[in-house]
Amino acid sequence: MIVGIDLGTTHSLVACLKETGPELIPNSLGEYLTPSVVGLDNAGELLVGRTAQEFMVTAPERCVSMFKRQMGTEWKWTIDNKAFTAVELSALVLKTLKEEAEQYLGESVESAVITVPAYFNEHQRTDTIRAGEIAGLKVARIVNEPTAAALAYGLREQDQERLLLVYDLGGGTFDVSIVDQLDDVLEIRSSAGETFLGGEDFTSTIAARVLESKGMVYEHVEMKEPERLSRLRRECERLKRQLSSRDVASLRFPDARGHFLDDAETIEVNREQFKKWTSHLIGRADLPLRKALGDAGLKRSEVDEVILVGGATRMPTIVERIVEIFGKEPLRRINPDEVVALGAAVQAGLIDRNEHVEEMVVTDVAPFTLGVETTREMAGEYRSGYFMPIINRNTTIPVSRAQTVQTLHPNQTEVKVAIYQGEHRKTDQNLFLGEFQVKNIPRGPAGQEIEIRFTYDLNGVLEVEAMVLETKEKFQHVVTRYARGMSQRQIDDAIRSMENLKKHPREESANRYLLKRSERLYSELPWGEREQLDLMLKGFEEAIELQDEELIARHREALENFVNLFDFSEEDDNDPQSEQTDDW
């Protein structure tokens, strides 16, 4: 079985293609969105998803999120003397999605299409594939998130000819893609984006402004009072969502330990105030827009439709900016949280030659420029470190391009070909991908010619070939997704290491989630209700220890009813005004 996975910065989803079209697969809690959060509780037990997200409110130092932003780097998160890379943390999320999909579908899931931001570089894409492999998946293809969204819309709305702009603002990344649709053919014209701009930055900005009003600095609170900041960020996230459907919303200000006292201050924020606070973030999103349009050689008036992707596009300030730029309301016919996963399932169907999508054709583009390092003569001396592009960004792939270079010195018999990815004229500001030697160049005067050919395919494999033109001898170097990082042995070791981590069995996941949610609510309640909750928690925990299913069910029902009655942080999920639907 092959599935499509949206491995998101804040939430992840999995979907598959059925006869009726792409369908989302719910997790063990019956939810489509699985938070991309990992934690280790005090007993050293691994928590992933909603359970970890709940635990993060009261124990932020034992949980980690937003690690997708660290893909392609050497960053590590250490807890209880255990170190996790972004790859390993992403693998834990993918492994959870895989297992829960298998339980829901009743069959083994062996491979997946995984989506990434369009502006992910080669190292970030490589790390994503490694994460999939550690999770036990064969990664059939890496697909850009805006491309996946376009596939979902293209499947639903075939037999059209139009120029689409996909505006993808997720929890942590921002992408723009220009897509040409002609019936069943989707051609990606250009992509641009920023990997450090998303809904979480809007939440952080609200928190920073609230703290500033109290004479506090965000970074200082983050270091000295993590519990306060964790609780405040949750309040700010709730407020941000409320302001998408209301003109005014409020939040409670926690104390230094992250508790809400009986007399906790309530702070009101209106929509105009929020817009003013976050205007700099909206401005940052304009640059990739201009870049994508410029690379495609288009004016904004030529765009027929704008598609909104990512939960952060629900903010009215985003919609207002789109209308201001393009003079039209954007499309939101498919839930922006779900559209990428649905499109990934369509791509999975294309790879699996599913008859329901066999007529669709999609092309993509190289997100970054690819080239080699060259040396230039300046003021009578040679200076190295200059970048010579061979495949320019937003070139449709698969593609093959060639450039000719020359030797610098008389009787030079070897040349080093250093391969880079990026947009800067100097190689020290671009991403190094690999290098190889060209040998056996015939001796002679300077200027012996060598043709360097780059061939880049849909699977992200770059083949570089250098041919000495006089002798026709060729030298090759393949930059694959395995070019950097772990060997196969290291991947196998990582898989074994993660298997050794203690993890609650699947049948307890709903219980674990309820426990963490109750523990988080405990610190929010006044004393009387807190004492009552403590008694109910004790009974529930004792039932779990006894492994009496009937007793567990009785205690769970009572505890759920109590928590639902007092957990005001969940009010948005039950508020019809803010319900997230396709027509939102």
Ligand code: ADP
Contents of the next structure:
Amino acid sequence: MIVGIDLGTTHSLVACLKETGPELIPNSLGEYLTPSVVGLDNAGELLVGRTAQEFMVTAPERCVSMFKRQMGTEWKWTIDNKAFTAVELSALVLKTLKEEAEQYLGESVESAVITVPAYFNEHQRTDTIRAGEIAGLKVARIVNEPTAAALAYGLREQDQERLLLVYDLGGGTFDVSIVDQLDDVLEIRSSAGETFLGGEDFTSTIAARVLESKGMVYEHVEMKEPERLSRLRRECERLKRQLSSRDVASLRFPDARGHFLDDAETIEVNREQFKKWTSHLIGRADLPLRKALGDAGLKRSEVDEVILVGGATRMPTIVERIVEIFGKEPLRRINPDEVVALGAAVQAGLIDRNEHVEEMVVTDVAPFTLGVETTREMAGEYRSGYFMPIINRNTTIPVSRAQTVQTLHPNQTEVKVAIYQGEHRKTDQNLFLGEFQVKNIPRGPAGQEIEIRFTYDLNGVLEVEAMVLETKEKFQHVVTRYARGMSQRQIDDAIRSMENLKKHPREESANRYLLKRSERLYSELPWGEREQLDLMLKGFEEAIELQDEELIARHREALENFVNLFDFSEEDDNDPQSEQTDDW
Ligand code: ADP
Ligand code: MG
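Starting from the form predicted alone above, please write out the structure of the form predicted together with this ligand.
Everything in the complex follows now, all chains and molecules, and the chain you saw is the first one.
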């Protein structure tokens, strides 16, 4: 079985294709959205998802989130003398989703389509594949998130001829794609985006402004009082979501240890204020829009429909801006948190040649320019480090293009071909992908010609071939996503060290989650209720200790009722998932 996985900055989802269409797979807590959060509790046991998210509020130093932003870098998260790369943390999330899917479907899941922001570069894509492999998944295809969203809409709304703009604002990334739909053929015309713009930046901005009003600086608080910051961020997140459906909302300001004492101050924020605070972020979203339209050679008036993707598009300020730009209300017929995973499942069906999606065709584009380094002669001097594009960004893939270069010196017998990706004139600002040497060039005057051909396939494998035109001798280099960085042995080692992490049995995950959630709630309650909660927690813990199922169930129910009553942070959350409604 091939599943589709949306490996998000803040949330991840898994889906599969059924006869009736793509369907999301719930996790062991019965939810579709699994927070992309990893933690190690004090006993060194691994927590992933909601449980880790709850634990992060009380123990921010033992948890990590937003690691998708570190894909393609050497960044590491260290805890208890163990270091985790972004690839390994992503692998832990993927492995959890794989296991949840296997449990739910009752069959083994060997392979997955994983989505990435259209604007991910080669290193970030390679890292995503590697994370899949470490999680024990064969990565059948890496698909751009907006492309997946277009597939989900395309399958549901065939028989349409229209130009779609996919506007995807998630937790940490912003992506725009322009898609031509002709019945069941989807052609991606262009993509643009920003890997450092998302809903989390709106949350951070609220937190920074609130702290500022107290004479505090975000970065200092983050370093010196991490508990205060993590609790405040949680409050800001709740406030932000509330402001999506009402004009005024309030948050409680935690003390230095992250507690809300009985006299904790309440701060009110209204929509107008929020809009002003975050206008710089809205402005940053305009540039990729312009770039995507420009690359597709389109005017904004030519866009027929704007599709909303990503939880952060629920903010009214985003919708207002879209209406301002395009003069029409955007579409949200499919839940914006879920549409990417559903589309990934459609893509999985296409690869599996599933009869229910057979007629659909989708073509994608290369998100960045690919080329080689050249040397230029300037005022009698040779300067190297210039980028010569061969495949331009937003060219439809698969594609094969060639360019001819020449030797610079008489009797030059070798030329180095260095391959880069990016939009800068100088190679040192672009991403290096690999290099190889062309030899045996016949001696003679300068200007011997070498043809360099780039072939970029659907799986993102780039094959570079250089041919000495006079002798027809060929030299080859393949930039596969599988070649960079880790060897098979290193992958095996990573798999083994992940298996060595202590983990709760899956059946216990609901109990673990309730425990962490109650512990988080504890410090938010007034003294009287705290004592009550403490007693109930003790009863629940004892029941778990005794492994008495009946006793556990009884205590769990009482504790759950109590927590639901006092934990108002869950109110105003987004609608029940997966109701594919036209309005939310
Ligand atoms: P990703 O794909 O990057 O994980 P998601 O699509 O899950 O992101 O979107 C997560 C972001 O959406 C978070 O920053 C979250 O705060 C934001 N978000 C979710 N619901 C709302 C809402 N009702 N109002 C405002 N922002 C929201
Ligand atoms: Mg997303």
